[in-house]
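Listed next as structure tokens is one chain, alone, in the form predicted on its own.
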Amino acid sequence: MSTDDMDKSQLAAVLQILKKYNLKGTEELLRKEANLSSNLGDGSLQQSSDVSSVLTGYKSDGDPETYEDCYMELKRFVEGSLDIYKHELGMILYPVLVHMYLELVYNGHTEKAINLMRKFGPEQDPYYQDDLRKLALVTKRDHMNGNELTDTFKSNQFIIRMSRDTLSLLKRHLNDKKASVLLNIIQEHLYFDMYEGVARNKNQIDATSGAVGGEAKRQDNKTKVYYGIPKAPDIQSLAAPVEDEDEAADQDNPDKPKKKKAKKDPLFSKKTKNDPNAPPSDRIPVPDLKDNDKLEKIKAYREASKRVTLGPEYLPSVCCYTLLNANYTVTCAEITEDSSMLAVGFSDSIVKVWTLVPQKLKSMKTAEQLQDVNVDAEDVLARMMDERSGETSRSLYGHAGPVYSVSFSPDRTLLLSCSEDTTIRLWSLQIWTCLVVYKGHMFPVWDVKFSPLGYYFASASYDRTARLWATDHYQPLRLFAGHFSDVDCVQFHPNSNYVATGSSDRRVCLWDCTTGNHVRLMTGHKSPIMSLAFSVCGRFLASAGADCKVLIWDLSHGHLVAELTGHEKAIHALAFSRCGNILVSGGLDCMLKVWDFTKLTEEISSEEVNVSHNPDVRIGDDYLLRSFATKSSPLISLHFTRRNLLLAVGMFDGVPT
């Protein structure tokens, strides 16, 4: 085909979806531009499968019998070569294998590619073959349309970090044997992102490999990221208590001997430094404090103060709520910050809420009632409340599917909630009934969070995409768009300036609030992410999922610093301590494990870390604590309270697996 031919193609390509999406100004414009003749487009171009060749990307001039020799010469060529390079190369193998598939299956040399995929399918890594089980079942040109898996591979480049040595080898390869079938895949459809340096070994390949679009480009981890806490407001301005009318009264007698001021309470007077590392404080718009959030923030001090710091020598004790009767009920748990109340989610639409401890649920007097309360006590919030409606747990019915995640906001008064039914509800605990629903997904919700300021909440959906929410706001003020398939759980950072999403397509991004765009993009898992808990100090995440491990990340490059194994089933919870010593896993296999964080932390500062290039990962069970068996009962959620006791729920499994 000649480079003309070519170029009218795809501008016949763009003027029919623009046809088709009836943008007539566009289309217009585009004509006049290329001084293009009005039946470009709509005549016998059209009717050319070149058109359709350009929208999916896939040539149709391949001769399909040379596909096999191409990847055979290929895959000799990797195995060939020497032991420092071997382990890159091969990375090409697999984007390679698939798009063959695919460029046979579209031009309709179904025997062919199936021969190609049973031949050479099998011996790809392991994290690879359910994706190639997937594939193998699109046996015709139709059966890519719509399809998720087929859609990601024809729109993005397949993304290999490659050295500078290794490349070079590869290209005089290619530019000897003059493969045009292997040229024109590796040209189109892979991405190769080159570094300076020593050539990879296979345990640093395979640490960040295994997403469904390859590995992450060195430039999507570029952009600084404010990962530090901001200083915490004064909390001795908190808790000074009001003593104008004293001041006002000594002045009228000044015979009178002057009070003597009120001591500065030794808890509050400690100076806190300012983070290098947090972002400046108006960066993203917070509600001010009100009266009653002060006062929880002092009380909040105050039992963090008589916490005990956890390490190897001081484990947590744990304590754990088992839901009897629900192993094929219940689908998500959440306590509030002062593990006060606890949240289920239910399968049949459901959202119970428990209190644990001895106050019980209260809900609002009636308005009648309202009017004779003094408005102006310093109580009139207990006021409000009706003494004689204390229940020990209250249900909340709303949704029309099953509830996928419940989220406390910080003050207690309000929860999230999302569901299969797409929307998202608010409940106020107070009156006990639903708020705002919020409709903007167009699937399913997975997950959704407050954000630890409150205002702010994050969901995440089968629809690809993550959303960043505020209550008084029925649109959401940010779209998180650029996953390649389901986002299943979403965490905000311990500063409200990020959020934290991970996918089906095993791959852990961070997005700024502020821009809406990606600041991280990490690769490592191998399966589907299921939780995400950041550090106390910001800087980490640790995420996990149904490959059975707990990944650590440095949020300061994008790296992947260790891997914690040791799980036997998927992973559903995960929870930092207060202090932030200790990490604490918890999934299907019934098992609760603690890490120590420290000690890895400690690791990680004291080596220099080669930004250009990913640093070994750590392995093992080196930073393995205690692992504590449940009765038969899988975990779903874990808690530390703020003196550091470690709360879990679970559900009570009595058929042996």
The other form holds:
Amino acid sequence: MSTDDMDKSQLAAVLQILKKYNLKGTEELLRKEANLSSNLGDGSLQQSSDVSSVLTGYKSDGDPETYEDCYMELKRFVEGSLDIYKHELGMILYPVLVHMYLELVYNGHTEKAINLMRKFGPEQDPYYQDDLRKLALVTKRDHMNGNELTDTFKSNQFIIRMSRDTLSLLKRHLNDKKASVLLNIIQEHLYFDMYEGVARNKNQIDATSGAVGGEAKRQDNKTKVYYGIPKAPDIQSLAAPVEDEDEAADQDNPDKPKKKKAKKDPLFSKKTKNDPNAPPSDRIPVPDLKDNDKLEKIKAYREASKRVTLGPEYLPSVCCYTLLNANYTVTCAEITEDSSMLAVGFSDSIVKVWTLVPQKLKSMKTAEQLQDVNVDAEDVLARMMDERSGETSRSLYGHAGPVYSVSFSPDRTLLLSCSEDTTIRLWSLQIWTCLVVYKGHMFPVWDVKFSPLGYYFASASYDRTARLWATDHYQPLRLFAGHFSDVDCVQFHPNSNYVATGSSDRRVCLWDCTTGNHVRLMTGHKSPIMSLAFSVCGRFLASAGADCKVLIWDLSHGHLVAELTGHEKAIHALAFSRCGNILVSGGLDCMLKVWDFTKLTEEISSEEVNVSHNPDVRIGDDYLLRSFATKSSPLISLHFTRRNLLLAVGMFDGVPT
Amino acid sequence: MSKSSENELYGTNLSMESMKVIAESIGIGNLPDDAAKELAEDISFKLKHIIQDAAKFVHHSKRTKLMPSDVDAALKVKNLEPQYGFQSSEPLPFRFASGGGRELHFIEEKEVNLNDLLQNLNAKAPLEVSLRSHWLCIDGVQPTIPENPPPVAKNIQKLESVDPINKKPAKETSGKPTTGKQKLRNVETVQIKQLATHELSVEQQLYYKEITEACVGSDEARRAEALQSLASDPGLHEMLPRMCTFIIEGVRVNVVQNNLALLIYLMRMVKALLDNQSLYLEKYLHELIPSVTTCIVSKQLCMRPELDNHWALRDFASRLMSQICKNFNTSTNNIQTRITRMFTNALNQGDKVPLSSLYGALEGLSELGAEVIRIFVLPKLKLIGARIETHLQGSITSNIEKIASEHIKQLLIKVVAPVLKNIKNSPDYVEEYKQEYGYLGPALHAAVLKARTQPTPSTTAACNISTSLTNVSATITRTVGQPSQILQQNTAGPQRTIMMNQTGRVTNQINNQKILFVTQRPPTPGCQPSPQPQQNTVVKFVSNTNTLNQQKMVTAQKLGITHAAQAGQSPISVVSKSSYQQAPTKKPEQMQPPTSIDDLSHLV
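Structure of the form predicted in complex with its partner chain, please, following the form predicted on its own?
Then the entire complex follows, led off by the chain already shown.
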């Protein structure tokens, strides 16, 4: 339809409404203004109903009685087909049922719709039951207005991946039957992502289905992702001098005092080679490192050289921090990169910071006192702080609702928090006050994360968007829209070029910070996703959520490679060890589980994969090394120190369940 | 969730009746059916939506239970006014009641005493959130410390003891490190069921030695610590067989030696093990019950039956027995039945049973509850009465038997009177009592009359105290409650103090022990919280008489006075129910104040 036609038909629709409500004056005015002859409105009556059908997508004159038979017919066809095609064909049953139901509801056949749902709802795959229950709430046409789920189904095509053979089988069946109801639905609302090859079996289908909008298209995962970690040139110059220093950043500080002996440490030697998958260093602008940051990096490297390499033979030690007297009030926790501070967000709007080391939390001197500080002194940063103000914990007040996430900046001078009051706040950990309030989200903000390089941060919200911000801009730099439901968690890629989001629509998405486009879309979760973690190498992403499973994704092609089961309640914390060999997960079931990630990656790398060929998903607890129970303390945060000691944060729940 | 219940979730609505009831509650008398139906549908839809959204807030608050604040947040997101005034710091305690074919879910509302609020007495300040760190695991091995859950959960211990065949082979992922041992398994494929070798590590052996020495040693402070450890440490599971053996052998030897003090210590060990929440003792009951029974009914438990207070031991052991019955009685093991039968047999043997054993049997039965007393003790009253009458009235009997008879009489009056009070109707006649219960009749009559005039120990009074004391933690009230009893002994009522010298006698294991043994036995029933116990017995056993002991006693009393003074006048120790707000582990020094007084009454 051309735009001109579209305009006319839309106007016709408006005219029709005006006529219907007998608003003659307005109607005439509109005709006059739009230069429409009076006969247009009448002449395009038929056309206008088409318009509304396009807009709503559910106008149908199909006989309500035929829907059930039609579905039965389809079901019989699916069940009667050959075993190899059966499961792929079965995938269309759920979207067809949903759209039939919505069509019936839209056209006012509530009884029929409920009957249809009663009869066929329970036999759908268990992971669809939640959505079916939500859909079953909608029993009237006006219920559909603004309903998240129905809107999603209405305005998006349900994506089904199907082999060529299966699809032709289905098409033949549809042509034979000529069932208009079914044909309409399949044409309007279903999208078949066809691939060459053998039809998938039930397990393969189950592994990747479950998301609200169906599976991910292959097209979604075709873009190249620079998942590698760029080498950090400036640090090498400090930690282990190498010949090929040619990066611009090095020129600034060639004469660093700390010349570390070039050891044969795999940690450093790995970094000397350029990762072919790493993004160019100037792909995103990053503020220059300050002297202080460099000193910090040197410290981090020295610590890292004392690191224990973990593995099945060398299991981690876990130090558990338990929050007492905090029944139902703690909502989130985070530990700084150097493990010196712990920030905890509470449901009563407070953010509290504890020090985990003997050094107290000091605040900056007053302005008058600061004038006396010698600016040129070596330890000016230390002199700025008031020695007498040290405390073991400090509270930050300002939010007006539960604090759902906190995040430290890499240099530990700033803290971000997000809350139900729709704001994100930036706090200074030197003067212990709020610096900026970022207002952009219109609904509760579920998660906020600082970029590993600082400066940037990302947030996720109830409003179905994730946003990228910079600390010195009060408005977001990028808006990542596309999720069908709340964005529950967000995580920066270690190279800061990408942001991963997990959503209540049960999809994991990877967004490019430079373009704002999504570059990976991964389906397979069956419940909202609550936690994300990137592997140390940057190639893998672990996600976990309310479905008690940890899924491992290969970002090179967006494939699901493993499904780690064992937890019994929602998982809220994931962490990779600093050496990358171990993955740990912790959840509300008061369990900490340690997974062998090396074994997993070794097995994956031995397998050949490409975009179209899905690798077999490894399911089960083969990779589980150990699980540790806490004493009725759900774990809400996990963190590996630089030396690979695992810190866990739990809240003691004294009420036995 | 079953399929049928899932089915019902599609398209369910609130009923029209609910709408009408709600309409009535706001003053709309006759809501038309149509309106009610329309309303019900609309409200159901909206409610479900709000609950859906509230669930999101539950997830993000990292909880599993819905709270009022989540509903508020969901309303706020929908741009609706939140429901003010329904704040709660914990999930709503929904109660369920059914009856007459009707089911009802309701919120239990607590009554708040406004007077207390107004006077701001004992206002409860919320506890500060605090941070505590511990080792969850060290190099992959989880240490057994109180902060960690017990290595073998209680229900698994229970499963093992009930159904040993079902015992799953310890999964590698949850147990000890696998290094080394795993490789052997590849060679040896034949599954041989290993004998249960409960190997103890060096640390455990050391612990066992320390604990057992402390429990029977002379240092009361150490003993208190050791018992505290037995009662709270989660990792004792593996040592349990040894502990039981220690107790059993100890009882066996010391009964023969008539070493009362050691028997008491051993019984306190049993008590501590029973109190340990992480242990499941059922596997060892067949060994423990005979030992405890011995301490109840043995003919002689001490060197000088006429002077030593072996009655306290019998009482304490009886209470242990009733606790065992309460905890472990099942329809398959019938512990309570078997124990009742055992005690009843003693009653049925007539004059052959020594009086001390008779006392034990009676005490054992009376601890098992009013029903047991009614069925097994009441019919025997006449016979027992006749028997003790001869000892109490007759002049030829020895002093020992007289004391025993007196104790039996006191015991029977104490335990039988409340039972009689409940089963007999109000006008009580002495003659009738005499007719029915023989010698004990008049005394029982008097006791029943007294019990009738006294108001029943009202629970409301206790409740008042408990509410006012809830913020005082259990540990504190315990330390307070205990010395205040000592204080009473100094101030109120007639007292009997018996001191005796035991030098020269050879004790079995410990020669230089200094034991103070103080007990308090209010003879009348129903006057437990009575501030004026009528008779107090203070018995001291001193094996080495010297002035030091005297001093100890005095300081202990002083301690008691100061504690009692701090506590005001609250002689009742109340266990705070809301103790979940405390730290998971209490500091041991809080739990057991170092005291040199071996007071059995505080263990009750």
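Treat the numbers as computed from the prediction; the structure is a model and nothing was measured. Numbering follows the first chain given and starts at 1. Only the largest set of C-alpha atoms that superpose within 1.5 Å between the two forms is called the rigid core.
- Positional change of D596 between the two forms stays under 2 Å at the C-alpha, relative to the superposed core.
- A movement of the C-alpha atom of L18 reaching 2 angstroms or beyond is seen between the two forms when the two forms are aligned on their rigid core.
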